[in-house]
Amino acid sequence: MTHSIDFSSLGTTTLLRGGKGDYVRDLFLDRKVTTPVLLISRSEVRQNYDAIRAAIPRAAVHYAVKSNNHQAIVSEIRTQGGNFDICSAAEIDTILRTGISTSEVIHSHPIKSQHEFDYAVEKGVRIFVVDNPEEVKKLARYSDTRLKILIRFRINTNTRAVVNLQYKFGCTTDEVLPLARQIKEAGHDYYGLCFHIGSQCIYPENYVIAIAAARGLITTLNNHGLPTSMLDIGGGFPVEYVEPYPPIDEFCAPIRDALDAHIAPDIKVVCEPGRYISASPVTLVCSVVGKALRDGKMWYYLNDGLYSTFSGIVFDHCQYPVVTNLRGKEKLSVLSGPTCDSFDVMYDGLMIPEHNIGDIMVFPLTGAYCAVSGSDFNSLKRPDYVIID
């Protein structure tokens, strides 16, 4: 059983910091806004970018575009001096609108269709990731262009991230040296190593284990005439949704120490934050379009649901804070989406004051892996973005 957060108490939290709080206050007072709508704050993007840069000063930031590809976020990252981690032709097109040179962009997808690979090379991308011999074979067709190849490896950990990204990708540490040799034989550069512990990783020790493993691999590769130029430590830095986590500087302290202890200063380190940068700048505002008392619970039907912005509950295993502007006796409630599918239920067992049709509910931290994984099931209106600063 969970409870909503009263908007008046948010002054003691960071959920709606900056201009978002004032904007949402106006929405609660004037319900003429057409919902659902996603509020996006450029200043929050900047604040998150600066925070991760300060938390791991050695690591250059390559924003993971897949977490939220909205042009305002991507452009703000570029304005701040950041670079990008991309996975597809469409993401390349998105970052090209910022005017960036793609030569230092990282194409991090270990498995690329030939079309995607060709398009990336054509657009000037030069840093790619592989994790198996079949992918290395695809390098042969680029004999006129020398590419820089990172090898993605995986490690064993006692604890896993909320979304395990080592299940589908990554070679074993024993496979790294043979792959590096194959890359060299294919006429391209073994450029470095990368790993990705997973999304919403709440255990910094997993990064420490991976960095220590990278040190051993770097030594072995160097002994075989294959020097390492880059280490990509991936993303996964956690966001505080409803469970408390340490501030990012505290969370990253063991990672900073591990990099200093294990990775030589001449090796470039990069990180790929997605969620940490894109989650908090976006806030969902939606409305109650229907209500019913069923089996002792008050059911509220909202004009956004699991098939749209709340898709992050399904695919990303997230629960987002619920902010209301009503006080009074809390009742056992259910929040469901607008589609005709009974699967479309976001919260069951929520304690909130009784709402009426037309009332607004607000959901902070809905910027990462929400709109990008939603659909237009039932051909219902998906939220528009509104840039508030």
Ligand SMILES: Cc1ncc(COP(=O)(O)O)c(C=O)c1O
The other form holds:
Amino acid sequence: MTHSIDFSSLGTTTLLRGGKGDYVRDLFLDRKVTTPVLLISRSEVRQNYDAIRAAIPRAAVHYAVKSNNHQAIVSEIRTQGGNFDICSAAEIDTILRTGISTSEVIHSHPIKSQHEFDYAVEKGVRIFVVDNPEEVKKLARYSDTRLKILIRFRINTNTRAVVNLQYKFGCTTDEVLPLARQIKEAGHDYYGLCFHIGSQCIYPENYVIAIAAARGLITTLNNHGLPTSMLDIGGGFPVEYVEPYPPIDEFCAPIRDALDAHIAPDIKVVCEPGRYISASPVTLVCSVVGKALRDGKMWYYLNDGLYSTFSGIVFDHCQYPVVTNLRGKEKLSVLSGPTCDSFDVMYDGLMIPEHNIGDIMVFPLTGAYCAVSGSDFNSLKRPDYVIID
Ligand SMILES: Cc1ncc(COP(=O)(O)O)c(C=O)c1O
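Next, report the structure of the form predicted in complex with the named molecule; the form predicted on its own has already been given.
Expanding to the full complex; the earlier chain stays at the top.
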């Protein structure tokens, strides 16, 4: 991205749709807001949940809490009838506050410490993921409780998602049958298969390849007396940050077709969207707290940075649109964060109209993998959330 977006031109986009647009307009007009602040829209959570449900009607939605664990988002998913993908004890505590029963919750972490595993079993979680024999050995400890185990496999694709999730986890397809047998021998249920083709995946064909591979595995497992009850197609569904992407319904059309073609109707299909649900409901509002002209560039020092909400630039390989409310000649600019570290720079080479100290800048789509991976480095206060609808 090289330019900011003028707030007055946003009407034609979905960037700040609904209540968020009105709220941000008020902020720009009367700057009495305390920044940095993260605006959160529950109606947008609902819209995203409904959109992904409609795009893959066969798949139950298990929201990936790791993308944004804010209670308002988690509770809204529950209110809509959604379930969860969790990966830690603290995430279990968060979803329990919605009143959900954990029996259908998916613990998707392929590697669990003993403490994490014990806690999840104690809290009633029954569906777990493994991808290697050492993890299956851990099941012996739970001989009193029959667990439902998904095997996570990985596939080769020519096209990568923006965030690779097949590097650290997933067994090869050849390893699936031995693992399923080992699960059964341990006295637990081989329950099904799962994969994650990578986050911000812009190629639906990756899902199609994985679903076709799952079909082959399901047949082999069946032939060995190991029926499959669940196929979990993971997350990965993309969000339109700065590159244009097709609407979710269009994106998922090949996935729907592949499920119909390859997966028997009695197999329960599940998806685990994180980003698709949590990115757009959150909008970061920052203020310019300092300004300097250095080597021909306007440097702006904002009150949130790379170590906090913008950590998604580092860990999630993401760029967020910049919305301003100023017009005029654009100048070559740098947006940097509030810490003392020179690494704390978010945008270098951005063309924006000149801003002054106290001016507000708005960053839509900052809900997924932003605040959750940030810190309070330099002991700086992290932004509060404000629920706007
Ligand atoms: C197992 C698992 N499921 C779901 C997700 C959510 O992925 P996304 O946010 O791309 O939808 C992740 C992300 O890391 C994951 O590891």
